[in-house]
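Take a look at this one chain, the form predicted alone, written out in structure tokens.
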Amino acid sequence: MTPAEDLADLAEHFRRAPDTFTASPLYQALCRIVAGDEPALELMRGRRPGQQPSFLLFGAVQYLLLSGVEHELREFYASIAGTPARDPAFVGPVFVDFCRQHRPQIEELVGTRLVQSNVARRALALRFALAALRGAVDGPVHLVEVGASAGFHLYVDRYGYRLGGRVFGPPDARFTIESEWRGDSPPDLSSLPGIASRTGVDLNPIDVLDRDQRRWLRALVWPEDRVAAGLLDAALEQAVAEPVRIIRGDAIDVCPELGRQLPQDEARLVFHAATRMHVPAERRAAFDRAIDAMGDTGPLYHVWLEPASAPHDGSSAQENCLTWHVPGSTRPINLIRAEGHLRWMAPLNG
């Protein structure tokens, strides 16, 4: 792909990418202002391959502000200046200032970092998938999450969950994750099979001890959701009380040989939320089979929520899916309704 190519695609990326960011009247304006300023484009070439652009920058942008850098664009992210900030409608002039007076620093990050799991909420949607092994599978499941960054997922079992009213997890949870029950009754996530063992894969694992790295998932989670922010922060400190062992590797080089470490016959539940979405296109059915290999010495319930094409045959898959496949199997299967970050739930039909 020749540079002009490259920003031509880039382009094109920030002008449909308000459309993800519902949530973030921050980021919506800023993409408007990116899709129109070459040497903002320009920021990102440098980036790692299947790197989505629009999280890579504003995540950049947003790290060197929490990292305590003076410059007006503070007063317009509420996770720093507060509730209310200034209004989006005026960001564009300083955004840019912004990024022509910190363009080494951008570039430095654009090019070493990746965007990684900070979503804490996104452990309701691995809940609701141990729930509905219930009485599938004997004995207990060995988890393991594909993307997994600093792995706080994988403590499914120890946090609280409240869904339409409904409450599951243990009474002494840390914390408690909420969503919005778009339906009649709420499933019953109370009961779940035992979990043998916990394990992440990443190509960069996050050290929860690391002020820095944590500082980086911080700055990945959009501005205006101080909720995802605090649930974080709770999550990491989860991570800190109860290490749990994370990969670090192309999950394309890992699964495969993980899977066979994995005791034979016994089942595991493979997850991974908007993971897929950053594998370069062309690695994506690598990605798939590899993935698909674990299921090579025991029985693979292989679940996902991702915003692009399901893998494998993504004829059943819909946007704002769980989906699964199951032993025997790589139809895919949706499962419920999930909007991406988890704020809400809802039945198939709803």
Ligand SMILES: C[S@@+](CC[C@H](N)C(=O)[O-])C[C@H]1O[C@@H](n2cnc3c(N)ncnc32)[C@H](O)[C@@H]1O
Contents of the next structure:
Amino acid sequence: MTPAEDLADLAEHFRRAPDTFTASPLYQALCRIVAGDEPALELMRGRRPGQQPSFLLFGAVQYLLLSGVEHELREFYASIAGTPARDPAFVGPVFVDFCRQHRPQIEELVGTRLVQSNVARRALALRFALAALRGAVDGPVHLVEVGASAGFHLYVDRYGYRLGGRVFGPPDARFTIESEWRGDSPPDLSSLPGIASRTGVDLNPIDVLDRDQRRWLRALVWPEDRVAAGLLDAALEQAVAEPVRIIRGDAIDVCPELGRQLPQDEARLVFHAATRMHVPAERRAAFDRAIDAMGDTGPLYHVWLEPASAPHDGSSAQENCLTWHVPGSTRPINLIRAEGHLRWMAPLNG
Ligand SMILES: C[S@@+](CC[C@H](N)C(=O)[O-])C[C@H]1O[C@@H](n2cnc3c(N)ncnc32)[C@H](O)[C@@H]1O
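Right, the form predicted alone is done, so what does the form predicted in complex with the ligand look like?
So here's everything in the complex, that chain up top.
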């Protein structure tokens, strides 16, 4: 791709991105500004392959603000200025000035960091899939998360949940994940199979004790979403209290061997959310094959929540759906409708 083509692609990405940031008026405004500002687009030229440009740029900028960089831009961030922050309608020239002043720092972050947003609320999706295994598997299941980041979802059975009027999870949970149920009667997710082991895989596992890495995770939370910021802090404490194994490496390399290491013939549930979308398009088939290979040594349930990206390019998989492949098949089966950040869930026919 030529530099001019890359810039054109980036401009198109930022033109479309406001649809992604539905709950962030600030990021919606910033997308429109960046789409029409060549120096801001140029900042993204050194990003690592596959990384989603808007998440990465906005993460880098918020990271600098959270690090204490003084600039008028702070006033527009609810995460820093509190609510109400300044009206995003006026952020344009302030943002452009910030990018001009802090160009080298932004380029450095964009070139070295990964989009690693760890959204604790997505544990609800994994809980739904685990609950769907009741009756299907006899013994406990091995849980693997690909693209685990700090590993929050591997504690799926430790959190409390409130979905519709229904409450489940251990009574002494550190915190509760709440989600709207857009249907008649919410599903009962109180009973899960046992979890035989928990393993994450990530290009760059987050060290939850490292202040800088914690700040990077905070910087990836949309500024207005104070609920997500609170959940992030609580989930970090859970991760500090009970470390899990997260293998460093590309899932393409790690998964086949990890599958072989799991006890023969024991069921394994492999989950990924907002991860395949960051795998460069030309490597996605290899990513799918690597996960499939985990089914060579035991029954594989492959579950995902991925926007606009389905393993094996399954045509019946749809956006805003939790979907899986069951053992012996690569036919995607939708399990439940779920907003990408689990703000709501709904029945398939709802
Ligand atoms: C946007 S984060 C999502 C984290 C978590 N799954 C969630 O939903 O909260 C994507 C994660 O996938 C990891 N990742 C991306 N490509 C990967 C690959 N090929 N192999 C392993 N991890 C990968 C990134 O490092 C990052 O931590």
